[in-house]
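One chain comes next, on its own, written out as structure tokens in the form predicted alone.
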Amino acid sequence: MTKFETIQQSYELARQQYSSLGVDIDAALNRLKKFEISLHCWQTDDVGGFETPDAALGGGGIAVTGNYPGKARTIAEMQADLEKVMSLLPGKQRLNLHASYGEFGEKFVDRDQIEPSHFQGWIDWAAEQEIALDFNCTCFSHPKADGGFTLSSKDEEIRRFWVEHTKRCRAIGAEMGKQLGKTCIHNIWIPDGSKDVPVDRYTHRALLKKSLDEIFEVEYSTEYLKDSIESKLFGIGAESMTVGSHDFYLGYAIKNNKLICLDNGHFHPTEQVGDKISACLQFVDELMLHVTRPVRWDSDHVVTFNEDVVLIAQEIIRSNAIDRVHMGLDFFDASINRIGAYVVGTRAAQQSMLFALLEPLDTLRRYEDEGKNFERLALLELMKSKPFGAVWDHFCMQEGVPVAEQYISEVQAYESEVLSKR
């Protein structure tokens, strides 16, 4: 018997049994493969960006460990790896570009002035390789972030280049969705906050709505553009108070009709961003998600196929949620190959999702209602034990990408061939 013949096999069986607790594993799959994850363009080069040509990680309280060889050092090298990733995985991807990832030539652009011109290639790669893009101010690893503030800064001077950049950056994410002809999600994150308790939260949070409210003056068509809001509990340097917080940034969103952006990895360890996806939900139209994998803390581990982040998919979906949810990943490993990186987080988001489509939801919401919670648990862990790898190898299969293991051979023979020769 043929590998293929196994896999279809495999899934004819899987199959029967979904089928037999009311599941329809096609319309599954559609489903999937129409479920777009953006990727972000930093964990090719662990978050230098090519504003100089020794562009290097700066402040901001990110940090990438691990000197592994193979790291983009170019746009074409960086865009060479993305399209090696998307060649491994099933379904359509997006990207999510920083604004430090321009073309700049060997002329130093400054953030308060980069335009749509210093992005075009990006655009028309984008547009070759029929993907949309997404797009983030760059509000660290910048001297006149090093204060700690940026958006929230009382250095008026500080403050003003910020919105300036942010303003620019929007405009930078319109065109590029009109381009594109597909929506650019623009996301705003800050690492504005204090290392040791502050007496004056309110003034930076009040210069924060100010600059908020600035740069969101200029309205664009969501054809072309959403715009996106991010929080953290805290960040390094920022341990004592973030200005951004949850509590601030969901008002705003609230108030002014913004996506809240949830990354999992910027709450406390024992919240769960599962859960706050149907609350949130009750208050703004659309939300954006950052998948990651936190030990610990904000440490932005590859993502794998673990309960938080199957949790984040099942509510999605429990909540007829997924085209009202957008899914974009931030990690950055540097200890690993960033490819095999890439892949593994990717499908780990996937097949998420994939878990999560398979629930046979009727069935769990009718003994819910009937108060019959035996036995809602009892198919919920019966659902554990089903034959979900069997559908994710057909639709990988379907989808013209390696399957199971195959990727681990396609990643190293690109590791031999292209990265170790960086």
Contents of the next structure:
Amino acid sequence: MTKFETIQQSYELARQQYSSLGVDIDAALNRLKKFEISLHCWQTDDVGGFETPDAALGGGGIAVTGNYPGKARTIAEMQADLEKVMSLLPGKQRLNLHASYGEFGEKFVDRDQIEPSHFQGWIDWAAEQEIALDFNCTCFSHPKADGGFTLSSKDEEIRRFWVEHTKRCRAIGAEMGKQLGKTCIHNIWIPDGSKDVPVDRYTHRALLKKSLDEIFEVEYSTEYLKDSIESKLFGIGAESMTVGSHDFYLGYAIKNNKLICLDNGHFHPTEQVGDKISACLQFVDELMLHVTRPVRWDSDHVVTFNEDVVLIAQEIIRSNAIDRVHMGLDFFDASINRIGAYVVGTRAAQQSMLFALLEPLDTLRRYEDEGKNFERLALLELMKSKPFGAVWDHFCMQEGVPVAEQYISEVQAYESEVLSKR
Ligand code: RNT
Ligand code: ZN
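Next, report the structure of the form predicted together with L-rhamnitol; the form predicted alone has already been given.
Once more the chain from above appears, this time first in line as the rest of the complex follows.
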């Protein structure tokens, strides 16, 4: 039997098993194909950016560990890497850029001076790739962020600087959305917080609210731009208080009709972002997710097909909210091949979505409504050993991307031909 026939046959057998449970595989795959994941740009170069020739940022609560060779040093290298990554992924993805990744040329352009023109190259590239762009202000790794506060700073000059930066970022995001004809999501995350117990949390939060109000004064059509705001529990150097906590941003998002961005590394370890989806969706129209793998803390390890991510995917599907929830990735691991990190992490997120799409939801809901909780538990357990890998392999084959372990050798080849020469 050829490889193609084996994949085909395994798929047919899998299809029968899922059909007998009432699962429509074709419908599931169609929905999976349309679900775009926003690839974070910062795995290519360990959150370095291109503001200065030797930018290796970090700082401001962002800690990258590892120095595996081959990181992207220029925008051209980064685009080549991203093209390689996308060629190894089924379906279509988006790219999530940070403001520190503009084309600033020879001269230093400070964050309060950036303009759409600095991102025109990215927009043109995205148009060529036929993908959408998302955008983020970069309110960290900058001398004006060293004091621990940006948008919530009591130093008016510093606060104004970051307000100006973020306003410009929204204008850039709107331009991306307009030119590409695909809505850009602009996300705000700031590192503001306090290492030791502060006595004036109130003023910092009032200032952050004031800054957000100023930032959102300019309205853009939601066809071009949507705004999301991202909370956090703690950061390195901000262990005792984070100004932009979950309560703060959830309140702001509900009151001002913004998207709330839930990062699954930003909560107490026993809290589940999966559980928050149906709660937040009662009060906000849409959600942004930053999917990552926190190990003991917000470590941002490469996403794997684990219970947390599967629950997130299940809750998106079970809430019938695939159009209301946007998924971006947020990890950065500098200790392994970076292209491989992207492919493992994105495929894991996609596989979680597929796993969720293959749930026999009607039966599970019926069991639950009838109080048949043993039956519900049993079926959920049974689904874990259904031939879901055969469906995934077939999907990859149909999409014309490497099937199963084939992508490992593709990443190795790119490493020896391209990455090792950097
Ligand atoms: C940091 C936040 C934020 C960043 C990116 C680079 O804790 O998770 O999303 O990782 O903006
Ligand atoms: Zn995040």
